[in-house]
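Quick heads-up: it's one chain on its own, the form predicted on its own, in structure tokens.
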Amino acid sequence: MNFAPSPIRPARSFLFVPADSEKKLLKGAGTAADALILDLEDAVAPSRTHIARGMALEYLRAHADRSKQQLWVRINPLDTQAALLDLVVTAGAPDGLMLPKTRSAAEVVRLSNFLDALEVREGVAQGSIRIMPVATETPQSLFTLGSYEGCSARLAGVTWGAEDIAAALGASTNRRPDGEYDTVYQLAGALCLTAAHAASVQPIDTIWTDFKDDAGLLRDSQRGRQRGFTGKMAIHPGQVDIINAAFSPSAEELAWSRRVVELFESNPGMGTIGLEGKMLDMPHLKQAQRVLALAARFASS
């Protein structure tokens, strides 16, 4: 079955919350995170996964109003038995499922087929549960990132991770002595970015692991947005406000973008226009329009 779900709101910040912790769920709900990710995978001990599933489902049902905060669930890798058990959360109508350790878009298609049936069984709006793969955590994944374009109407974004792929490659670290990601991990991030844009979905940047390093998080978030990412994962509530600010257009950006758009509108038919000593053409206009559209979407969410 093929459904055409309504567009999902963009999100700047996705905060991971262990689904088996009432305290952290409550704390996450009190943040300005655009989305919470109720985690059934890495943040939960295998001995508590069954508890986490029940708590996640209960939380979803108790928070049916998603006007302020989206609720996603990270399930276990699709080739594990745990993932099939995790799908009990579909009864709570999550906004989406995060799918870790994918090898290609084929797993998104497979999960989408499961959801087609589960939504009918649970009385959930058809096509409403979206999917976001963590698309760079296996060696195979780096060769298949072009496969996500057109794979499923449920695809809402693509994100990446540098920790699991490092472990899969047998690396002792994923960073150079200067702190920058080593080449293969830079490649993973770049391929994720281009894969998401090719598929016309949100490109979501990976986590900043040092949750006490606010300055580093700000720099990393700003660079991510400059590169073309539109949001970022968070692992601590204290990271949310920094991420939200970094992925929101500044007052200066908005003012400049309005001037650019107004200038082109007042000079129809001109492909190149000068403004404050700079020559502007169509790519500059498109970027200005993108900034204004982004601000409008966040203002209405």
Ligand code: COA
Second form
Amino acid sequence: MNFAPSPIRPARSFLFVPADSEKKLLKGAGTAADALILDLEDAVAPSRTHIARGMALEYLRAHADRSKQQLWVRINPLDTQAALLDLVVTAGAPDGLMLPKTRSAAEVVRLSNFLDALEVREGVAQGSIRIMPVATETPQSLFTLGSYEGCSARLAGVTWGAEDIAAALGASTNRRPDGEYDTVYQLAGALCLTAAHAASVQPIDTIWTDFKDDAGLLRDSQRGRQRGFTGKMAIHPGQVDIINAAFSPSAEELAWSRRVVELFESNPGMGTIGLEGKMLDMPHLKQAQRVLALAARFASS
Ligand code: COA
Ligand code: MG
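What would the structure be for the form predicted together with the named molecule, given that what you showed me was the form predicted on its own?
Complete assembly follows, chain above in first position.
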């Protein structure tokens, strides 16, 4: 189908909320999460999936104003019957669907085709429902991360997980003795980051599972942003403010970026300039412009 969806607003924090929990849905709405992910997959017991679907749809309909908080739904893997039943939530016009356990971009294309039909049937704006794959959860996926570029105008981000791939590989742990992710999972994160940038969409970093370890979350979030991730998933309301802060520019970063941009503006024609003993060239200007754009976007939050 030929349509041009309006650009999606980038988000720093995506908070998972099990969609069968009234209490958590209520709580999620009160957080500063840029997006909630109403979960129909791993956080919901299979015996309650049908309840979760109904509650997710009701929640979407009751929260039509998405200007403060986007509403995403994580559906089941596309090769399951559950996923097809999950698509009932399209009637609530979610901002996007998170697609777990993908093998390649072909699944994004397939889901996108389903959405083309469902949006028309449900009277939802065409092209408005975005897609974000959890693109590292199957063994096949690590070999296809280069396939996302240009696969669908609905693609809004790429994210990764280290739990399901570990289970698929028969690993009893995904960590090294020092607590860092083992090589396979570091590779998954790195490939997710490059896949998202290759496709010009948001790279969203994986969860920090120890939700009582705020210092660890802060370190992990800051490192993620330094590596080029633009947002992160959360599993607990207490993680949201830490993630938002880590993925927003600091006052020093802002001041530095303003100086870099001004310096290049006042020296047109110069490709490389010195500032406080540091060499600046085009990549630095680009990074400074990115920081200023990010600050402008989240100025009011
Ligand atoms: N979204 C919204 N509210 C949440 C929440 C979440 N993800 N996680 C916890 N809360 C609420 C709790 O209901 C509790 O509310 P209350 O103060 O009204 O009682 C409050 O926040 C504090 O929660 P806490 O007691 O610290 O945690 P818990 O033991 O109730 O829950 C988890 C721990 C991990 C089960 C819970 O955080 C959770 O469900 N996380 C999401 C899991 C998920 O979706 N996983 C899939 C992606 S990997
Ligand atoms: Mg999972």
